[in-house]
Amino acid sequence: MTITAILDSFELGLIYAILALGVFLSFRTLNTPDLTVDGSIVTGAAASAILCSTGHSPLVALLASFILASLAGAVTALLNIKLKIEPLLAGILVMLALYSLNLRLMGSRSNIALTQSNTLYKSFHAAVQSNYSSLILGIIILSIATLSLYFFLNTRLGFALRATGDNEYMVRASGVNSNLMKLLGLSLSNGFVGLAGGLLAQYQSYSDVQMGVGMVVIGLASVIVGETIFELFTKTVPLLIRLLAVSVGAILYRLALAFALSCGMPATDLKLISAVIVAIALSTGVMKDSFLKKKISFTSNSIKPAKDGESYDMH
């Protein structure tokens, strides 16, 4: 594997860990399933490129992608709350109806090129002047991300929040509105992703409407990897340490596909190989279980019941 593929799949994993915070809002911090996430980060690319496109500033089509994929999040909320819609349905139903309304969005074009148009990657680029600008502002705007949403959190609405995905009725009988905590997170979820995927756009110079198929399954895997791989030194991990575990999963993730293709796989396998990765690692738990389990076994029968007046002997 070249120096420059490890730097592409860090620079994407940089990307891809903004994605997997928004999955772990949903997936670990409401423990909610959420299938939005595949037609909303489509929403962020879109606005992302249609802005910058019509010579807007990049910042603000960031902006602009966050709050767009806010509200696609804030409609899965709102037909699982108030019509109640089972969640994994409900991304469902939003995820479909999303592919149509990213159509319009791009005026009907199935994938808008950035080449000629202004981009923060391009800007800091030509700011910095150095071969590594694009992995530089990544860490940045991931740095920036993950503290935010650490601090959140860490507030009396981020403990409310996560106390909704812990247990619900608890929350409803302190006086605490669930279904707005559900609301809350789940836009904050694919804000982040839509944010992603405004990022993605500008990175790449496109956005494409079939760009979305397949990305809930990274940010699920970013997730998973990167907390196997901290639960395995330590049970007890703290919030910043979980944060910065997703992102470290979404680094590796990327690694992961690049070595794949490094070693000859063809590209059409990647949605192939993201699936392995994933079941690879949601067994890891159940292996480790496993393997302790033997281990007790084994160390309980090496152990011969002493007679009377006997000491006990090892084999």
Second form
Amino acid sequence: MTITAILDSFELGLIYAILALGVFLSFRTLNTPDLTVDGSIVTGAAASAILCSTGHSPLVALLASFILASLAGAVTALLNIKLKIEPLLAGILVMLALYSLNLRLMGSRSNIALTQSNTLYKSFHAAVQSNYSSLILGIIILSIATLSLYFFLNTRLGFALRATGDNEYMVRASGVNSNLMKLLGLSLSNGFVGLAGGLLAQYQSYSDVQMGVGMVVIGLASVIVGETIFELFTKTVPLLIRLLAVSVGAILYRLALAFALSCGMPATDLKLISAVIVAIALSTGVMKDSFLKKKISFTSNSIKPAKDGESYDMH
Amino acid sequence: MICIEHLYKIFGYGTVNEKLALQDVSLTMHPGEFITIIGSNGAGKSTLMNCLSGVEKTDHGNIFLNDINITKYPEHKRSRYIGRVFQDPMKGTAFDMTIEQNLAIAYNKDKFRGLQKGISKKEKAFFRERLSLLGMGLEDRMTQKVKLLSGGQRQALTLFMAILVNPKLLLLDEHTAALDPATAKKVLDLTDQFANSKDLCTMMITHNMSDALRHGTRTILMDSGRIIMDISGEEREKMTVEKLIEQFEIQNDRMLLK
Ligand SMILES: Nc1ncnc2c1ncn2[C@@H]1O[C@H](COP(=O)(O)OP(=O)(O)OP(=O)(O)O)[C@@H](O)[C@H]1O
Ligand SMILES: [Mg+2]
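I've shown you the form predicted on its own. Could you give me the structure of the form predicted in complex with its partner chain?
In what comes next, the whole complex appears, and the chain from above leads the way.
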């Protein structure tokens, strides 16, 4: 693998980490499988691309990405709350609807190139004049995103949101409108996803209406890979570390993908490779369990002789 | 004061499974009163509590809390005045959050939830001091996750959370049923301690008839969605489990066994 490929993986991983934070918020914090992601990430990219290409500030474009995508999340939440549609199905419905809406947003073009337009990455590169400008920018944005999410989850409102994912009965018994929390949570989650989409468009100078396929799976894989790695070291992982783990997972995913490509897999097999990586990531949970079981049976075996007699100490 | 007027609740209206779970239930509770509720399975005890807490919508009748008609209030809005402990120890707490975080959520029941700190230093100190009243050593485990607690500890914590902000009404639905006898006794003792407050109304469902007569100030018996007995004072003091069974031909095995 070349240095450039590794650098690219890190740069992309930092963006995908924001997507993974959004997925963490819905799948983990709210305990709701939300498939809106595959659509809302394109919404974010489309909003960003259309605004950048029409000469608007890249930062304003990112704000629009966040807001429009969070609206998509709000619709999913409302379908669930008001019409009692299962979250999984509600997400799929919105994802489907977004395909058309994203095309409209992009002016009926299936892709928009930003090669001629100003993006955050370009202006930052012009400002710092470094080969690592994209990396630095990614770290800055991801840090802001992670820290704001961390602080939010530790506010009174954040507590109520987290508890909603844990136990709705308790939350309602504590005077919290659990439906409002779901609405807030899914909006915020998709907001993060949209932000990732917006950044992706500006990083690649390109937005494509098809780019969302499989994004939710990638996000989920990042969450699980990160969790699995950190849970090997400690049993109770503090919240901030859990959020950081998500980013580690996202970067590892990109590295694995780059590695597969460098081994000679054609780029058209990218989605296949993604699926395989995700399947491996998902199975780490099972593998960890069997690993732990082995550990336990091993220790219980080694306890036996000690119980039987003093001879154990002699060895 | 809590006033229940002609409450009706029908499940599955118009279907083959139509069930009149509450029929014309009226009840007035005065502050300081502690009502124990008994009755066979399916008598409507839980339904009555669920109608009070807003989990279930009523089909007819009104519920007043201090002269405010709360019949149409959603569940979360009523929760500001109502504390609850469920039968299932898993239902009362957020398991993946710490003890102090759970307490903070319960403590902010009637406050605005915005971007303030989830839990302040002052609150932590306050919780710590109050938790020691439970005598379970939970005050030294405030930063541990609730999922590490035993069922009894969770019920005690849930009970504590329920009374933390001085509710007007405390609803306990068989809250000791899932606990072993010693722990159940401990939680019942705590219940007595907390319910002994001048302006709190307490309602406790139990299948243990001697507990029902020993705890509280008033006992009601429900059957097929109606209140068929309502005793307090001297009449209640003279009541025994044997008399209850004789008088009401209670045939519930689960009740007789105890
Ligand atoms: N959600 C529901 N849908 C349909 N029927 C219900 C529902 N909840 C309760 N019922 C019915 O209403 C009746 C009263 O139930 P309820 O749970 O109030 O009884 P209970 O007195 O609490 O009994 P138990 O001692 O078994 O807890 C029962 O016949 C029950 O089957
Ligand atoms: Mg019941």
